[in-house]
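There is one chain below, alone, in structure tokens, taken in the form predicted alone.
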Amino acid sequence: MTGLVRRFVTLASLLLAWQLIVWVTGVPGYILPGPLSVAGAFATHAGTLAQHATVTIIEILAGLLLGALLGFSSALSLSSFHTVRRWLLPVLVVSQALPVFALAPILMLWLGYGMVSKIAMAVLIIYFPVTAACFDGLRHTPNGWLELAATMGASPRNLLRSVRLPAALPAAASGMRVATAVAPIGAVVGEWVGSSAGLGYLMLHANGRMQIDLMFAALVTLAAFALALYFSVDHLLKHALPWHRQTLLDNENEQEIPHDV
């Protein structure tokens, strides 16, 4: 409950500071609308915001799901097959040297201006952090665990299922948190390049018509969904990995305990 109160106080303070800046500076509404103006845009354009938000949410969720599945599959292949690691790993590293945003026009050309190209853009952004984090966790399994499993006669399949995968889950969870944070970027950038629906499209459309309050309302909607998605995934991961959560709490408690000199 304390955490909820703290978040509410922080949000209220930010909104109050925002409104005070608008009042004190007298900045025009077409440059920086106040929270009250944005709230009015929410009330006036609620249906439009809901319609475009639905499109963007579907793109983000689909991109997150596909990117995570492809990332986990690639990490398993990299850790299990030397040939795949030798050929695929350099390609993954080189691919990160290419600006992902520069690929958006190409994806529009190949996949069209519909939802598929935006999902593909989100997948491209999500894929690497999930793959890298999961692969790093798989290849850094404690040697003691592997030696104990080998002594007990574990087969390679059982070793992967019962030892390496559980050991890699905390690293994979970190990759999922990063992927969740960056997932909205791919969808919105794709909508900016070319689309007929979505919050990114609505922001560009509102900016062109000088409806800055509506543009901020779309931005706030996107930010609210991104935060809700991140905290939801974080909550699920904490409950899915209770031993990792307890380890973190134990480490924090040890740091707080004073040590005698």
Second form
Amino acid sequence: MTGLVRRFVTLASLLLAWQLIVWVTGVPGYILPGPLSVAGAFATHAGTLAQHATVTIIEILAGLLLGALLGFSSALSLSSFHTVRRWLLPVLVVSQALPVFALAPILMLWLGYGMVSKIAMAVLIIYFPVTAACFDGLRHTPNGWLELAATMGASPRNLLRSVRLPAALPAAASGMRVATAVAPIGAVVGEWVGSSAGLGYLMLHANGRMQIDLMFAALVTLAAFALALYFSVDHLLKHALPWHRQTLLDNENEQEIPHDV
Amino acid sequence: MTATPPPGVRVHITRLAYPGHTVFEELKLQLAAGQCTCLLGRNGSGKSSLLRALAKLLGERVCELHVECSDDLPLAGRVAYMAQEDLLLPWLDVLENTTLGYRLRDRSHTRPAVVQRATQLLQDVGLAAFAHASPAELSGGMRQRAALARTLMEDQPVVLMDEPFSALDAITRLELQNLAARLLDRRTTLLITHDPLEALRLGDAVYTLDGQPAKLSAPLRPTGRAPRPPGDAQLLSLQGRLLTQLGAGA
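Shown: the form predicted alone; wanted: the form predicted in complex with the partner chain:
What follows is the whole complex; the chain from before opens it.
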């Protein structure tokens, strides 16, 4: 509860400072609109914002889902098949030398100006962190568990299903958190390079027409969604891995004591 | 417990070596049928390696080993293993951890007979009320009791234990020794420990392991049935001898 109050106070004072700067310096609205005019833009352009936000949200969610599925299955095959590991792993590592942003124009060329190229962009940006985290988790099952399972005569399939997969979940969850944080970047970069809908498009468009208040409104919408997405995914993961949450919370509690004193 | 009597096990290690470090050469050990053999040694004396070799956890490149059972059946598949850490899986509850072997072999862990026996074993180790608790809710002693129930659930005639109580406080350790002695009775057990008192309380034959490559001492055979009382005069004098054998206070 005190945490919530603290966050509210922080937000309110930041907004107040922003409005004060605008008032005191008298910057014109097309350079820096105050929070009040941004709020006004929210009211007048609510329909436009909602319409473009829907597009971006669908792109982000689809990219996240596909990227996670793809990353997870890649990690699974990397850890299960020696041949796959030998052939695919170097390719994966080398592929990371290519800046994903530089690929955006090519994706537009191949997949068109619609949603598909933006989803592909988000998938590309997510794929590597998810794969790396899951693969790492699958490789680093604690030795004691593996040995115990070996003395019990575990079948490889049951070992994977009942020990190695659940043991990899906390690492996979970290990968998912990173993916959730970067997925919006993928979608918006895709929209910047070429599109006719989405918050990224709206921002560029508003910027070009000096509607800076609308641009800020789009930016706030995007940030709010990205935050909401991150916290929902984080919450979901904590619930899915209760044994891991316990250890995480313990650490947080330990760290919080000095703050509250 | 299975109807057939537990086998005696004759172990002959011709060589056990890690790169650049020979642990054993020509080591012979006899595990008497239905009795508890204790192996006592300092850290790094190779006692855990011996147990891991028996549990088939060391590759053939590390260890050349011949094992014969008194009933001429192979040892493989008749061994239950209990390690120093409890190795409970945090995403399973205590009961599910107890039936882990069944889950990993053929997913028969939900069969009523299996669940019933696991419930009985948890009652035996005093964890009946915690069957559906998560391992994180248990104390160190309780966790090790759950591990003991899981080991017994395997219902194997041969039990290998690697310092199973070494992480516990002295009183909890004594309690768990009593429990283990009672529940492991009539199984062929190899217990590795660095605690002379523990070896003498539980072991029918106590060996020390020393040197490089390590050699076995002649066994001490404390009289009476395990668990022997910790204040017993015989035990205390034998404990002195063991400590001298291990090189303390010499």
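For clarity, a rigid core is taken as the largest C-alpha set superposing within 1.5 Å between two forms. Because the structure is a prediction, the values reported are computed rather than measured. Numbering follows the first chain given and starts at 1.
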Would you say G208 moves between the two forms, meaning its CA shifts by 2 Å or more once the core is fitted? no
